[in-house]
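Single chain ahead, written as structure tokens, the form predicted alone.
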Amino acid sequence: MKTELSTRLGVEHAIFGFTPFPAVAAAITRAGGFGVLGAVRYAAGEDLARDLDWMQEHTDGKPYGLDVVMPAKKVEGVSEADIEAMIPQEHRAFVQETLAKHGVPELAEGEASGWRITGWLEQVARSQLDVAFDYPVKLLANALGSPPADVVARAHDRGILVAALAGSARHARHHQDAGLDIVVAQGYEAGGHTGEIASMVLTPEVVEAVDPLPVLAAGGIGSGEQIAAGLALGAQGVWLGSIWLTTEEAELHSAALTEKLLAAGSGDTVRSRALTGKPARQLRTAWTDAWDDPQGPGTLPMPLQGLLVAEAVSRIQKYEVEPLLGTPVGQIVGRMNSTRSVQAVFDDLTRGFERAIDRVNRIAGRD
């Protein structure tokens, strides 16, 4: 499962694997796939540092890469506790009416929330990048368009290559024009922050858009005939995240959310912008119901909605409120039926690829 951007950076396999755990980002790495760690998580740089560190003795020397969220633009002088300031009391109100409704506990005197949204403010993006820069990272992937100018060029400057996700033919030539090396077609099937074009057209869109950019599959994608369609379409390799997150190695420290995403059908999911304020796709919950409510005082713009549900989050998550739990999860969900490691997903995917390819194979009648 060669192409020619996963031979550049050096893996047996063209599988991107985006994931917030350093173990699971560690194993995609040593089964021969391209492990990407996400970072808005870190909120301080040693603990960003520490997890480096393990995932340097973790990787057999093979290549890995990270994942930040940072704005193009940016916003001088406004601190965290200024934008806290902006939350109307109305949505503060609701949030703790919708958790009493649920019963569920407050968190412990001094205990703090486990769950923030700072690494979306760029100063914090950009302390996870002073820090990144020490270590042999290969690929830097931002969520959120094309990195500022001078983070591209800092990258460049170390020779690690840089690449953006695009829901659009128009993004994604905006990433081309900022000198980034490689888009991620994302499409509206994906986990996460996603548009609202299917995969199926939005790759061959965005591969011809940026030629001869290289360009990844993403969204939906969570066998080995679906990385073959991929490819089919132009896309040099596929950028896979939600497919991870019901491995062994995944560390969600809930086996309630566990189940519920092993018992999840494709249907289960919705994009709401119930966790940041930008349209997310996950699981639907009566929490993401909540705030989809037109009754409801609606959500708030990015960053204010994740500032205001940060400690929420958190309690749901520690108490492990089953109507609420929820996490951020595409529609392959839907194919997520069993905890298995890292390497039996990528066994699978393999012999999925392999078999798509004698499949067309047969049918060009070169078999």
Given for the second form:
Protein chains: 2
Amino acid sequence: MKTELSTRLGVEHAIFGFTPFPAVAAAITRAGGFGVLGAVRYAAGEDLARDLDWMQEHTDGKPYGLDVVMPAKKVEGVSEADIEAMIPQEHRAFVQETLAKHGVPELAEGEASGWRITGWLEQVARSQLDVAFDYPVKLLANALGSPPADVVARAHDRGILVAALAGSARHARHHQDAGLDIVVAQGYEAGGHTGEIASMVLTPEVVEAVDPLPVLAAGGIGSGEQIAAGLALGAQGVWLGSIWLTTEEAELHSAALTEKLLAAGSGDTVRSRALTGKPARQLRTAWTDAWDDPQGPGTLPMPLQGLLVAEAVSRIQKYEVEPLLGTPVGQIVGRMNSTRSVQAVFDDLTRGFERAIDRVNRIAGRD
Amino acid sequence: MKTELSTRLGVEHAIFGFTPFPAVAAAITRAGGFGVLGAVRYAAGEDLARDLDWMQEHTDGKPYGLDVVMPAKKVEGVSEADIEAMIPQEHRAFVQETLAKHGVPELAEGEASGWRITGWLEQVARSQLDVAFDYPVKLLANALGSPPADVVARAHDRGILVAALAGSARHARHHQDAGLDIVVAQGYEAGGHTGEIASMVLTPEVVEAVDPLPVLAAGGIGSGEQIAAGLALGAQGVWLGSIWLTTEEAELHSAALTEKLLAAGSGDTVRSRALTGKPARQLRTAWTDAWDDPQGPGTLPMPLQGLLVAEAVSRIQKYEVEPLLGTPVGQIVGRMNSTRSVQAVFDDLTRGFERAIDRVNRIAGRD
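Moving on from the form predicted alone, please list the structure of the form predicted together with another copy of the chain.
Up next: the whole complex, starting with the chain shown before.
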């Protein structure tokens, strides 16, 4: 599965795998794809350095990338404490009420909140980049808009390609104008932050909008048939995130959450602002229902909502409080029905791709 | 572009075109596709008979189908007047207020409401079928659930294949259990009544759910590349509706509406209950905004909403009141940017399909 972009990056298959877990990212790269490690959960540079060291040792010299979440709009001189202070009391009370209603225990005294969203903050993202630029990362992706010009320049100086997610042709053109190298067209059905346009429509629209820039199709892709579809739509590769969440290498640290993912159907996700303040697709839970309820206080804008709910999400995850337990995931969750190794998933993708090509060739009378 | 289903129906290309306009349906059939005439706008059997006579004369003996809107739930012995009586006064007042706010003129005295939704009513759909069964229709499609068992039996007695739209694998299995022959997997991005699951995820899910029943991919398809994607996902054909709305043969009878469609981007549609009471994708307008506004009275369930707004929609269309003027259409509206003949659109589809096959074969190393 070779495109101009996969050849340029030196990978066997034009399959890009986004994941917050180093073991998954490394396994994707070893399987012949391009693993992209999500950095948002790393609050401290040393944690990221430790995991990038590990990646270096476990990728056999093959290429991998890093995904940061750097908001497009820069907020100068604002600390985490300043932002915390902007959160209304009503919303804090609603968090506690919702947790109490479901009997979610407190964290032990002094126990740190495990789920972090501090990577949303520019200063944190920048400290992550300072670390990352010491490693032979081949691709830097940004989930929220184009990275600042100086970051793009630093990446390019090091021969690192820069990508960003886009939910519309307008966003994609903005990335092109900002000098980016790759656009990830993130369809409505995708997990995490998404727009309203589904992949079937968005992919070719973005391809046309930024031609000749390479585009990766993201959203709704978890089989080789879907990869073939994404490539038929003009993408130079596909970007898969959700499908790795139930692999053996994923470190969800919650059997209950894994069970929920394995049991969920494609209709069990919702696009909600509950987690970050921007619409992000995730499992629909009593938690998302509470925030999406017109009778409730509603969500706060990013980054307030993320800071507001961080400790609560940690508690829900630690104590595995089933009705509230969720995670960002796409509609593809409906076909995540067994726990397999990354290699097994990858083999399934490449075999399914070949089957799909056979199929369309038969239909086109080319067999 | 041949599949088992297209061969069975005797068409050259597995492209199914749904349209309310006989001239469009006939042109799709003549071009080598399968034209499907939407019957919902026919209140009287004689009007449908006249247009089916015309179809017979203009399809060169090639096959075509009919699409009715027969609600799955039968309401016995209820007349249109009975249903009218269930509409609250508050909602009637809201219609008049919204029309007045935008200065929509009244219809002339005695002038009939041109936009009809009476085809939603079972007795009307049944009278349409009584007419249709006298013609060599090859496919009967139902937009709202499985048709009643006696209708399926009557169709099968005449060698007519029966199809129904499905927005989920569960709906699709229901159609299979009801003895239907084809499922149209209608993705989130589609125009008209849609569910929440996007085509990229829905198509393969439905294919797997009803195997070996043939599935048509619908939603987001308006180019040959998108056709290739739909077929790669396992469909035996594609079902296109929106793309024909701006063809030369389409009888929208409103230059302003055609202009709106040509100008709209993929983000200019909304899934709203404003038109029928069930979520249907359409152009976003001041009309849909009014009904979707949490401050307003909200929409009524089908069929009440459709009856409530029928005359208003006729007035908006007749007087082309721009801010309110809309139509069901999918996200593909973003690429409907010029008025061309059905044949030109069709040629574009088949050429784009061949290009997409070339492309994926190059990526797969099969060129």
